[in-house]
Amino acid sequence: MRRVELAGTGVGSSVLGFGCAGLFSLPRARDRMAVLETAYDSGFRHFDVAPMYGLGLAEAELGALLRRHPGEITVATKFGIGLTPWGRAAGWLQAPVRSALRARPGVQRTVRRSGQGPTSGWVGRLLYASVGFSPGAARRSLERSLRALGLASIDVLLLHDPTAVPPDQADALLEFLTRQRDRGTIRTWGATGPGRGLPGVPRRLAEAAPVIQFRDDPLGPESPAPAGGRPATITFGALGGSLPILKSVIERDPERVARLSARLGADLRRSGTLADLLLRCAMARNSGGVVLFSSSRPERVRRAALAAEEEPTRGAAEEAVVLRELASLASEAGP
């Protein structure tokens, strides 16, 4: 798989990275160490984690696969969010839980919805909990990660979802990742967010993060490319939020996406085909940066290892034009 540096870090990476936020929708740990070894398999070298994801498993989980990969693998984790004593204890309890929300597919939605954060909804709330990003805060999530991890350096370390970071913390907080930058226990790092700005920190370190990781959604308009390619960028939902729209709507209008197959070179309605389509175009857009893809079953992560190691079709302005005609179709097929 073809690799990208994050610019002006020195942290080299894989075009496309796997993020491992929804991987513990595999009860089992056998299957997720599957997917997480697919991934490797498949070309991809950046793994994107956090200590609430897998209710505080997930760091310890990659790590088996670092130990048999080291040095191999570049990785991403946060700080900023954590578990309540609730979240700590379902972390040990969930295998059963994800068992029973898996043969209720509706159920298990509106809790993933819910339990997306603090701040998404009931479930949120009681399993997770703003730490907040002081040096203290971010020093002791850092420690942790560590030993999760096992590892002695993080590759890049990012706030994580800094709504409010206090403007009296900006500049400590500053100093103190700059610190453990040259001490070597972290490489980079940046922030995570929703969206490409960074509302709620304070513009210092907004200014001073070298990297930036955000939603961006291919249907969306694109984000202005970064100034001398600083900050580095990541980018991730290139699939939740479009691909389920655009399978909707495609079988609206057969002829108009009959056209726009033969001008893609491709079916639209053969399966796989949209994800293709939106997987590349994000990277099309993230032309120099990472772009995240998560998934529990090993054929979809395989796939999309494919879809970045091949030519567009027809190029990669060509599938640009393809899909914003999806899109517009989308728009006019109305909610």
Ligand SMILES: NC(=O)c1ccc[n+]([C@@H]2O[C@H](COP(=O)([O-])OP(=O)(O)OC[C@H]3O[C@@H](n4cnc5c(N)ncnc54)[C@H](OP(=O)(O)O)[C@@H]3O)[C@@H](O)[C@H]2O)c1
Second form
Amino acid sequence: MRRVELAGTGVGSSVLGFGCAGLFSLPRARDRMAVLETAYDSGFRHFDVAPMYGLGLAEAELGALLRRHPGEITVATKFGIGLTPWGRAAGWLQAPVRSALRARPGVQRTVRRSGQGPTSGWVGRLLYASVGFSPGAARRSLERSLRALGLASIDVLLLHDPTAVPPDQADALLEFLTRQRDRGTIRTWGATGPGRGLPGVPRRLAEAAPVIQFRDDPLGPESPAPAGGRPATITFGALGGSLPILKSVIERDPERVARLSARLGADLRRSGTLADLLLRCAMARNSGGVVLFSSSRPERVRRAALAAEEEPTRGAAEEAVVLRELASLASEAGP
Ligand SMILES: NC(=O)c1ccc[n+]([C@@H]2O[C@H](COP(=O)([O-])OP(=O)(O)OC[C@H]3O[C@@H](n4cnc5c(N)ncnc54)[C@H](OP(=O)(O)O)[C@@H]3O)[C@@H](O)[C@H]2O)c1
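What I would like now is the form predicted together with the named molecule, since the data block earlier showed the form predicted alone; can you produce it?
The complete assembly is shown below, putting the previous chain first.
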């Protein structure tokens, strides 16, 4: 897979990164490892994880992949959100619960939505807690992540969705991060958020962040680049938000979809075409950066890697036009 350098950081990566947040929807460890290995075999060389993913177990499982391919993979992990005692206990009991949820997709969707983070709903409040962004909390989290991943150095350490960092903590945190970079326990750092603007991060910290990671829905408006520095960008949310909406349009309006398919030179009704389109659009919006992708299905992981390399039949501009038209069909149809 094509490689990029996270601008100005010296950290190199594949253009697509693999996100480990959804991996634990697979209850069996060997199925999760098969997905991680498929991602590696398909050319993914950047993996995104966090202490809260897999209810505390994802970093250790990714660590097993890293041991098999030493020095070949870049890793981004985070700090700021941890597990409650309930969350830790649930980590060890999750396999049977996840198996039961897979048998009830409606309940699974509700639990997933509610359990995305400490503020997403009652499941999230029960399982996750903000541990704050003090240098002490950051150090404890970094030490735990290094142990779990089996690494001496984290490539990208990210403040995980900071909703509020007290301004008086910002300087101390900046000093801590700079010291870790000088020591080599991290190679670079950054912050994550719902959009490029990093709400909740004091200006001084936001301007200093060498990397920002944010949600960028290919059908949404592009968020303007910050006036000051030019941080390296990692984006996520290419499929999760838009794919279900576009799929429903495809089912509702077959005639217009046939016309758009002809224009595209690819059948939009065929499984995978829409996902390919959205991924390539996300990559075009973040050219020079990394786009995160995730799937629990090896065949989809392989396909995403191919889509990232493929030249669009009628060109990237035409793909963007077709996506916009599909999006307008979706908004005509309403919710
Ligand atoms: N604050 C943050 O920094 C933050 C926040 C959110 C996410 N992330 C990271 O970003 C990663 C990716 O998250 P995302 O929200 O961007 O996920 P995404 O890749 O936009 O969407 C993932 C979803 O798309 C489905 N999918 C994948 N390929 C498909 C295909 N060909 N056809 C139909 N469905 C398909 C997957 O389902 P299947 O599993 O069934 O394939 C999964 O439910 C996460 O794992 C996490 O590492 C970071």
